[in-house]
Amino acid sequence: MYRGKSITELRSLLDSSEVTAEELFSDANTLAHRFQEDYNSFVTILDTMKYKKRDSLLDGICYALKDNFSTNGILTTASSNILKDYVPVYDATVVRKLKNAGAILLGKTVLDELAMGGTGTTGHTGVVCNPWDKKRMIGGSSAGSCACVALGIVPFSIGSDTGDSVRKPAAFGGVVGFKPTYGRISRYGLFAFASSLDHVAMFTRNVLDAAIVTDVLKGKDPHDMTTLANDEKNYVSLLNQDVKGKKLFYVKEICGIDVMEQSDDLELKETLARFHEVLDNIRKEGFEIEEVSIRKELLEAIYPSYMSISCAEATSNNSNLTGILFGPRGEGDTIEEIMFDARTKGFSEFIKRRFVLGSYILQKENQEKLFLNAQRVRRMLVDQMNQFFQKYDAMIAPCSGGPAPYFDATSEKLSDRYLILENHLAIGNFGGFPSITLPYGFVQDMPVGLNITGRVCEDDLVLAIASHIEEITGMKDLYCKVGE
């Protein structure tokens, strides 16, 4: 009955008094269940509602949280063996706050496991499959409360955003994913994947909605010594700032016509020829939008650094899951027996993999050709990037070069689209730049996206940008209306 309906809706509708917190609660369990076995969303769906009324734009909103945050008595197991009976005693600062606001909880979400990988489909408790077709998948890692919001289960979601964990899948979801400037978002009570690199981020039907929960959940936090200061701005009613002759650009090696003209992809060439309609209709309402250029072998690199530094840091930040103080306890003689009982058993393959990666990247004599080189390149990007935004006020770019992929895909991982235009967005965690990724098309009628990334707490202005060009796509409050 409320399937589909935005924060600003829901919340005429509860100001109206015409359905109470505990009516969308019971919609929204019943749709969780509902699409449970197909999509796979959720690790645990709350069957009772924990609710106390406030005075918020979010009071008696139910939401969902990927499962990657700790919930004071409620299973937190980062999709994971290791933690698949780890019941916290605490809650994430996010969490907290939400609570404050009177926000519902309806539950907690799959991902890649621990936060590691793009595809959704690592998590203990099986693939999450993307509404708008369920041979594709919805992207990662932050792919449950990606797929929830696209099915309209909840009006919004919490994930976490390391290199595009939150951008790229409301791309292949065809919702708004926006990721706030570095610290601007408490991560006390997050999983620790990369800390140099993990932002708090969230799904939502449109910009305003995600302006609203980011005034929310915004400000300094004493257990989180990254955060920032509260800028004591409020995001939603500067979404109207003039935003006409803001100079955006966008990058001739990412998405230039000469990629679209020189490729034989023809997903590819669709998405940039829809992309760049959509800056000449942008170009026509007042923006002023430029080429910039920047070394093709720079971008190229984006990727293996974003492995080298998030594998060494997860390996570090990981390494307190031993079966001992975490996890179930493996069988053995000596501590090292237990551990590594613990740890064969309890990681899957793939992670597995990046914790002997992030190893071998650390190991001394290692560091200064991988680990170092890898910071270098990220200094390089972010300091490419502060040079443009001297000039221009934001980046726009498509998220990926075509819709959700197949699950039985193959690509070509040394190919100018994977290293280039399926990895560019961890720019905007190299840099703890505001990112916001919003629908502006189909292909294969399939979603995709595109993305705007502004100067460090400039996020007002990034909203701002992203409503204004949400409003000239027409492309707002979407959702997949599978089964009605």
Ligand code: GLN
Contents of the next structure:
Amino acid sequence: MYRGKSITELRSLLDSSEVTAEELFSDANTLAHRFQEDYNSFVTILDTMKYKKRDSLLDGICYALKDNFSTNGILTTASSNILKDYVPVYDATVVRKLKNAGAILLGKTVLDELAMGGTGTTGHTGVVCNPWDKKRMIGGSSAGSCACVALGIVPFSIGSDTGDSVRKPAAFGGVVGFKPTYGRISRYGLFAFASSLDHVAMFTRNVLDAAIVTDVLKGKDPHDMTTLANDEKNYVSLLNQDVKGKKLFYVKEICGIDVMEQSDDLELKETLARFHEVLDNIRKEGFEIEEVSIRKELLEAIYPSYMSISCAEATSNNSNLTGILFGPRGEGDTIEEIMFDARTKGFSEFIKRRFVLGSYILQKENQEKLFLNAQRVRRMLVDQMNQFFQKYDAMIAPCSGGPAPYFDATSEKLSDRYLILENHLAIGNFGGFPSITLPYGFVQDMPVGLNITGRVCEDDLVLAIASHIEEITGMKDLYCKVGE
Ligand code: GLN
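Instead of the form predicted on its own shown above, give the structure for the form predicted together with glutamine (GLN), please.
First the chain shown before, then all remaining chains and molecules of the complex.
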């Protein structure tokens, strides 16, 4: 009955007593169970609600949480066998903040194992399907958090974004995905993947709702020394700031007309053609948009550099998963045997491959050539972006070279053009830039998303620009009405 409603819509229903928090929870809980078999958004669906009324825009609103955030007394698996029975004894800061704002946790969502991956297919409880077409992926790693918002079960959910794990699935699911500036939201209680790249991020169905959630979550946290001091900005009230005349740029080598014309991939052509139509409409509304160029070799280095840095950090961060302190206990007579057994059984092949890569990269004799070189590429890209940001307010680009891929898609798309278009979102993590995805159209009846990335600490401006573009595209409050 309340399916598909945004935070803002539910707020006014709650405030006028047309619905109670209990009714909303019960409705969302029914929907969660109804869609679980077909789409598999959840690892755990909560059947009882914990709620205390608060004076907040999120009071009485249900949400879902990626299963790599610590929840006191609630199973938290990171979608990995190595944590399949782990019940934490404390809440992540975002969980505590949402509780204090009166938001109600509906369930913990499926991810790619340990948040490594982009397909939503590697979680230990199975594959997450795209609500718009069950034969396609929803993307990942925050797969379940995206699917349950795209299905209209909850108006918002929390994910984590290390390379694109919220902003890419958001595009495939036709919803908004926002990753604020690095340090804006505390990561205390988020299982670390690659600490220099990890961000807390969110899915919502419009930009205003993303501003509402960010206002609640942001702020300094003594438990996370990387958090920024509060910027004293209220993102909701700054959403309507004047953005007329703001300057945007797009990168020729990522999404210029040439990329479209030189490709014979029909999906890519259509996705980019639609993107350039939207750029024209945005221009008509008073934004300036210019094309800039970045050396292709530098852009092609995004993927290998991202993999080098993230696998190295992940190998180190996940060395606590020994099967001794938590998770299923391994078998063996010595500590080494127990650890060996737990890690052999607990991780899938995908994860082991990344740890092998990470260990190799961190070996003393490889560090200079692999790890430090990757860091240099990262620095060059971030410098390049900051140079553009002196003249322009934000970058605009499509999130992907097409709509969500089919599960059985072959990897012929790994041409070099595709590699850039598929992986540029990691620039947002390299620099810690605020970065948001919003839907801009349909290709083959599937939603496609565009991304706006802005200067560090200008979360308010990125949200305001996105909010205006959302009005221009008219693609707002979208959800998939399957089963209605
Ligand atoms: N797809 C990327 C990876 O596999 C991003 C993951 C993420 O952002 N958590 O590493």
